[in-house]
Structure formats: C-alpha cells, structure tokens
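What follows is a single chain, given as structure tokens, in the form predicted on its own.
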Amino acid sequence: MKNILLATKRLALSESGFVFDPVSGQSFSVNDTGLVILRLAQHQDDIEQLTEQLLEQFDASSVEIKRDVQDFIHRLQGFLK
C-alpha cells in the first residue's frame, strides 16, 4: 500500500476530479472525496497519518475512513501500474 501511496505523487490532479498519470498515461476522475484523499497522500507515506488527517475534515469514525481508504488504494492499483 505504500508504493500507491508513493505513486501518488507522480499524480497530475484538476479542480474536477481529472486525474492523469504521465508514467502510465492512464487517466480517470476521481469525486470530491477521492480528490481530498489524494491531494492528502501526495503529501503523505503512511497510511494512519493520511487517516487521521482526514478524520479531521470528515464526520465519520477511523473504522469507517480507514476502510474507505483501503478501498479507494485498492481500486487505484488498477490505474496505476
């Protein structure tokens, strides 16, 4: 999981959403929460700093926004290769 969140970095992302990957030349859009988790993890390597951070800007419990964000790496390995 942490090699995503590296690959984050690499990330070109857009006010909307639009995510480009210039290593893969995938491309994808992201909604407003997966934008704040990866403007969060460009600027982050582990994985329960990125989680308390954004417990700060959402109403939800760390179970909850811990799963959500291994979901959100989980589906993004498959864009980013």
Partner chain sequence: MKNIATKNPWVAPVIVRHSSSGMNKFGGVRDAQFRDEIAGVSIAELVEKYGSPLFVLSEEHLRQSVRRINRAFTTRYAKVRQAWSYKTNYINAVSAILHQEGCDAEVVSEFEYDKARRLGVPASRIFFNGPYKSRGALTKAVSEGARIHVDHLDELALLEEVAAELNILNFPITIRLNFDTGFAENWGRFGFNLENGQAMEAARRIAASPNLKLTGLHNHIGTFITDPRAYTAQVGIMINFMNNVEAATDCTITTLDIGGGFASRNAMQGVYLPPEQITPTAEQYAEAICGALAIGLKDREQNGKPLPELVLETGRAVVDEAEWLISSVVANKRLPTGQRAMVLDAGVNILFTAFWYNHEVRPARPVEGIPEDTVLYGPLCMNIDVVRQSVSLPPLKTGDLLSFWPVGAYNNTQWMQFIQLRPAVVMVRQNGQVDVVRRAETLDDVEEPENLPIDLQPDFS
Given for the second form:
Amino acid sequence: MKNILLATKRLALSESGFVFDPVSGQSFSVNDTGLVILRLAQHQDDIEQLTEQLLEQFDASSVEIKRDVQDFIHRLQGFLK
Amino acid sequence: MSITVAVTGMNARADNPGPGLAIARCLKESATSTRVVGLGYEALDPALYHRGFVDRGYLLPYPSHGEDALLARIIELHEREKFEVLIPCLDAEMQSFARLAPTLLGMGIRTFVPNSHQLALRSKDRLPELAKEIGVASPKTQAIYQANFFHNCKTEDWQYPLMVKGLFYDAKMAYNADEAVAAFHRIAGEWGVPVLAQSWIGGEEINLAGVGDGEGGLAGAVMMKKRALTDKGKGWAGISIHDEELLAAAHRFCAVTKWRGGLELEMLRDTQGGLHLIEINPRFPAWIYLSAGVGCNLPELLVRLALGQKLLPTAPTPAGVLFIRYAEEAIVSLADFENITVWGETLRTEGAFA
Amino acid sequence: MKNIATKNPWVAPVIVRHSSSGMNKFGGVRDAQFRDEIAGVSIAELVEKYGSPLFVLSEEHLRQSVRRINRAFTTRYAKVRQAWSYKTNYINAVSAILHQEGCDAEVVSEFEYDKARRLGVPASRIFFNGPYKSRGALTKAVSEGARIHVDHLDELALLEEVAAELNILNFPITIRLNFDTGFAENWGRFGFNLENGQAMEAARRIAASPNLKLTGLHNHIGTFITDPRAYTAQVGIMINFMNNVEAATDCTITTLDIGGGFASRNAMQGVYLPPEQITPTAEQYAEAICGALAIGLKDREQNGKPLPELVLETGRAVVDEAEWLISSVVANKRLPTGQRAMVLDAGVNILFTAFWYNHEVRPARPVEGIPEDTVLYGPLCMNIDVVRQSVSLPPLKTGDLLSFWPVGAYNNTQWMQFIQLRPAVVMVRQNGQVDVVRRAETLDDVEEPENLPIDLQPDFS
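Based on the form predicted on its own presented above, generate the structure block for the form predicted together with its partner chain.
Whole complex next, starting from this chain.
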C-alpha cells in the first residue's frame, strides 16, 4: 500500500484528469475524486492520514471513503506495478 | 473565399487506411481554399493529428451508439466550426448520415450522400439483383446466419474456394469448410450476422471511384488497377487505367440508382474477359488521392455538387499514373493527446500539459 | 457545523487506463443518457410506491404501436386481421387492450386457450397454434369452433377422430407449413414441409376426410426478421402453394396466416448496427407483404376465388417497446480482471430476454463522471445471471435506479420463480393514472399448490 502511494509521485497529473506515467508510458483518465487522491498521495504515503485528509474535504463516512480509496489503490496497484 | 468541410474516416492506419486523410488532402489541393475538420472515432486515429491536411480533429460517438448521440455531437461541433459541407466516408456510418442528411441540411450542413433506399440497393447481400439491373454479371451471393451452412453448402451447388465477407468490412477467401467456418465466426464476432458467402471467380480486379450527381449522371470518375497489395489485401500501389466497359457500368449504376455522392465500384475481369460486379462501396475509397493525381479531384467535385456550384469541365483522365502508398509517423505532443482523450478534440489550449 | 456544510459531496474515485481502441469519451453517450420518467410518471416515485424491481407498461405506447401496424396493413390490403400472440405477453391488461384495439387471440397451448376464453375472447376469434394439443384441448376447441392450426399428421388424425365423435362435418382447419425462403433459417420442426411434399400429402388427407376441410395456410418464418424481403418471398411461396393445393384437392383457401417475426427496436447481441438502423418500420414490412399479395393475387377474384384474409401474429413488434424494467443497484464490485461490476436486484430470472438482447440501460438521474465498461449481474447465485455483459456506465451508488428497455416481449411470460418472487407489473394509463396489473408475488402464492405431509413437518423445538 505504502509503495503504491510512493509510486504515485512519478505520475504527471493534469487538471483535466489526464494522467501520464512516464515510467511505463501508459496514460489514464481519473475523475475529480481520483485526481484529489493522486494529488494527496504524491505528498502523503500513509493511507490512514490520506483518508483523514479526505474526510476533512468530503461529506461521507470514513467507512465509505476507506472502502472506495482501497478499491482505487488496488486499481492503481495493477496499473503501476 | 474559404469554406469549412468536415471529413470522417480519420483512421489512416498504415495497413488498412480509412479514406478520410486522402479526401482531406484532395480538398487541400482544390481550387477553393478549404479548412478541413477531421471527425474520428478513436484517440489514436492518425489523421486527426496530420496538421498538413487536417486543421483540427474531433471525436464522434461510435456509430453503434445510435443517431441521437451522433447528431447531438455534430450540432455541438457545428456551433463552433460552422461546417459548410460534411463528407462521411466509412461504410458503417453511411446509413446514419443518409437518415440525418435532411436534419443536417436544416442546420446549414450540406452532405452529398445517397439516401437509405439507394444504400440498401447496393448492400452486399443484394448485389446479384443490382448487377442484373445494370447489365453485368456478379458472383453468387448468399446471406448466412449459421456457420453450419459451410459444411452443407456443397449440396447446394457451392464450391470451394469461396469468399466469406462481412456486411460492412472484411473478406476472406476460404479453401474448405473449416476455413470458412473460422472466417464466419471471426467476421460475425466483429461485424455481426449475416455474414455473406460469395462464390469465387478468378481474374483481375479493377476499380472505379466516382461521384454520382443524384440525377442519374456520373459527374466524374477515375479508374485504377491495383499493382501491389498489403498482407491484408489492400491496395498498396496502383495505376490509373481507362476501361470503357467499367466506365459504362458505372454510368448505368448511376442511371439505375440515381446515385448521389461518392462511390467505388469493385469489378473483376475473368479469364474469358467477362466483367463481374464484386462490390459497390457507398463512399470514396482510400486511394481517392489518385483522382487529384490524374487531374480529376473527385472530393473537390463532390463539394461543388454539395454547394450547388457549377461543375468545372473534367478532362479525360490519363492512364498510366501510379500511386504508391507509404507510411509515415505523425509526431504528437502529450498535450494534443490529452486533449483528444479528455475533451475529444485536438488543439485545445487550456488544461493541457505545458 | 459550518465546517460540514462546506464539504464536497463524495463521489467514488475512478481510474481508467487508455487502450489502443475504445478510447472515446463520446463512445458511450447513448448509455450515459438518463431516463427519469416513463410515460410522464417519475421512475423514482414508481419505485417508492411499488418497490424494486418493477415492470412498467405504458398503455399509450401499446395502443399506438398496435394501431400503427394495423394502419400500415389495412391501408395496403383489404382483409387484414391481427391476432395477438399470447405467449409474448399474456398479462390480462395487455391482452385486453389489444382486444379492445380489435385483435383476435393467437394461442399455442391449452393454458393460453383457456386464458383467452376466460378473458371473453370468442372461440371463433382464437387461432390455436402449437405442436401439442391434447385430445381434451382439441375436443373443447372443435366444439367451441376455434380456428385450429394443425402441426403434424398425428394431430391431423386425432383432430379427425375428435370431429367425428362430435358429429361435425367439414370442420375448417389451417395447416402450418414450413419451407425455405432463402432469407432466414427454416424452422423445419413445425408444421408440414412444402418442398418434400408433406404439406400436399396432408392436404390430400384432409380432402379425403368428411369431417375436415382445409381453408387456411399458416407459416412462421422465424423470429426477429430484419429483412422485409423474407416476407415477400414467404408470401409468394404461400400463394403458389395455395394455387396448387386448390387445384389438386378442390378446396378454397380463405386465410393466409403469415405468423409473426417482426423485429422491435431492441439490440440483438452480435449485431453491429444500432437497432434504429436495422429494424424495419411497420410500413416497410407492410409494403413487402402487401406488395407480394397484390402481385400474387391479381387474377384471383377474376378466377372466382375469394381474396384470402391476411392474418398477422405480431407479438414482439406490438409490445416490446411498451414496457420498461426498473432495477436498483445493490452493490458495486471490482472483478479480479479489473472490470467494474454491479449487482442489481433484477436478473435473468425476470429479464429472460437478456440472454439474447443488449437492452438499453439508463440511470434514472443525470450522473456525472467517467463512464466505465461495466458488467451488470442479477441477484441470482448463478454464474449465468448476467443482464449486460458490457455497458458503459458512469459511477453509480447503491440504491441508484436503472431502467431497461425494451422489455415488453417474452419477459412477463418466460420469467421464472427461481429463488426470488416475481415483482409487480404496473401500467401507466392514458390518463396518467398508475394501475397495478399484476401484484408482486408473495410466499403464499408459491406455496399454495404445495402439500406438506403432516409427518414431515420439521420440529426444531
């Protein structure tokens, strides 16, 4: 989990939601929430703290946010390995 | 005066190109200064990025997503670009544009396309009927819904090899039932059923690209013999020819159908010299740039017809002019790629990677 | 409190990898459109009141649809009869509306026959098709004067016995034919084959019987026929056989029943083009059929024979587009392959046609966000329970509603009570009122026919 958050540092992020991975050459689209998470992840390698930061910004339960973030990180793990 | 023309078929893939890029190139060489807007379906459609011929590229919804979505997108683009003419050139989208043509005209976008009825007349599964009407032979053709046909067809007077064809694209020669069944499944998987079985005739294929004036006349035509094929059987080199019989068949086709718009006649001259109609494509072929090359720019002609302008007299086209197709790479910035991916358009400036 | 008010609403994060094809944000527009009402009634309110899943019929759509087909044919041919294909959707409210619109009934089993009779349809306006009619069913149908379509020689023999027992002479019957039109796969399992002489042989048997007489020919070329030329060929072949059989057996054919098979605007799996481009209109079918009738019958009246009545057994094209299925998202999932999946409360148990159609699926509210390729699963604990293998949908939450369309044909008759009770069917009436036309099933409905022997009653005390 931690490694994958560290790996997000290399990603080039655009305001539009376009994401480019210069290591693999792959590109991606993310939605607004995905972009927020990637931005936070580039400065934050602790998932608990990342969830805390999202809780401050978004109106949802920590259970819901945690579940969605984990799902997102799993997706990311598949893409950035 | 400058006009804006939208062109589809931006899938200028090296081994099997759509006609859009060649049409754009013809328009750039026409007497009227033309701004070309490319309408593609995939972010990697190469012609969207070809700045020499295509001034700006946009994505359309896939034809399989229906006409409502297509129309909505074109309305949106027309508000920005003010298209004078739109030239569709992919088989799978012709039906949509035929049906949308009156609506588009109401918005000020002229198309010069056949109507649904005319399209149905030249549908691949009706070829024998049409061939009879225009007085040429044609191979036996049957619409097939189940692969089993290919195991039993010998009892129904079919012989191998035969051709297995998709209703829109794709054709494969099959030497036995197993190959035919495999081709059936592959083509049905991609293009759906029916798949067509067509008897195979040995001989030399010759082609004609033209424009029907919508009143029964053939406004212009260029004829070509392929001289080299790619692995996929697509023309890689060809030479302009002049064949009176082929030309006469095209004239009769236009007279019978009152064809409106671009067309390609694929015919075959068998070993006895007989002419067979293999296929009629309801749009320009990918080799259409040869028409500009021999001094009869057919896309330009089509635009003039669409705009109701007087036609320039066309000189007879010389035989013996070759085309040889080559591939080259377009260099695309990450910004342009981001724009097409995120916004469905090239050359957008905001939000891009600096 | 102030802090909470400024927080943004949470939308689940999505990341999609760009591939070499299918990368087109406009590609999924059709499925990203939403539908929040049916015939003017809010989908959310319907579900609140009648539960989810829920079938919703529109009376207006149904009436317009049958009228359009009727108009297309009656303006092109003098004698036309539509017989409502009960098996397509035999909910009484549906059949009743179609009977109000002038349709007869076309039934394929004793159960359907009884259903039509109970609804008040006179036997003389019931066309009784199907490969199995019991002696009891035939006795009832013959004595009541129904229009019977014979499927095979054994049935013909049985029918003759039944008519003889009832002391009926010259009972008019129709035979079902099968033949190759060159357009669709021949459904050779039904009726008498024309090419190998079976059909003519059956006609001779009937001519030889004092109790029966042949007055009608029936054929059904298949289902979801998208090429009207198939019907032109069918009608031509039937007229040709009519002329032959009349000459050979001295009978007079007064009915040509061309069956059904007209397509609806549903997307057949494996067909590339969208349904609006491949589905012919009622007028196109009518043109193909009535054109062939005009050519084939042009000298008939001069030759002293009556114009036969044309019977249509249209089912799907009448009802399919008049019904929607509303379903709720119960879970979002991510499959090991990376594909996104949703579990819905409606599966193939009630949406049987999901086996061969890609129904249009629309959220009931506008949804923002990146559409993603999604597989839609039903609620059954079975691997085959897939209602869409692949559909591009924006992110949805549990409780979000999706509407499936068109679902009017073959779902309310082929649905099954497997591990779930069947949901309610409501109808939006022309005046905007909503009537329940089939209430949701209860456990009692399912257990009512059961009998638990007393000594088997489990005791958990």
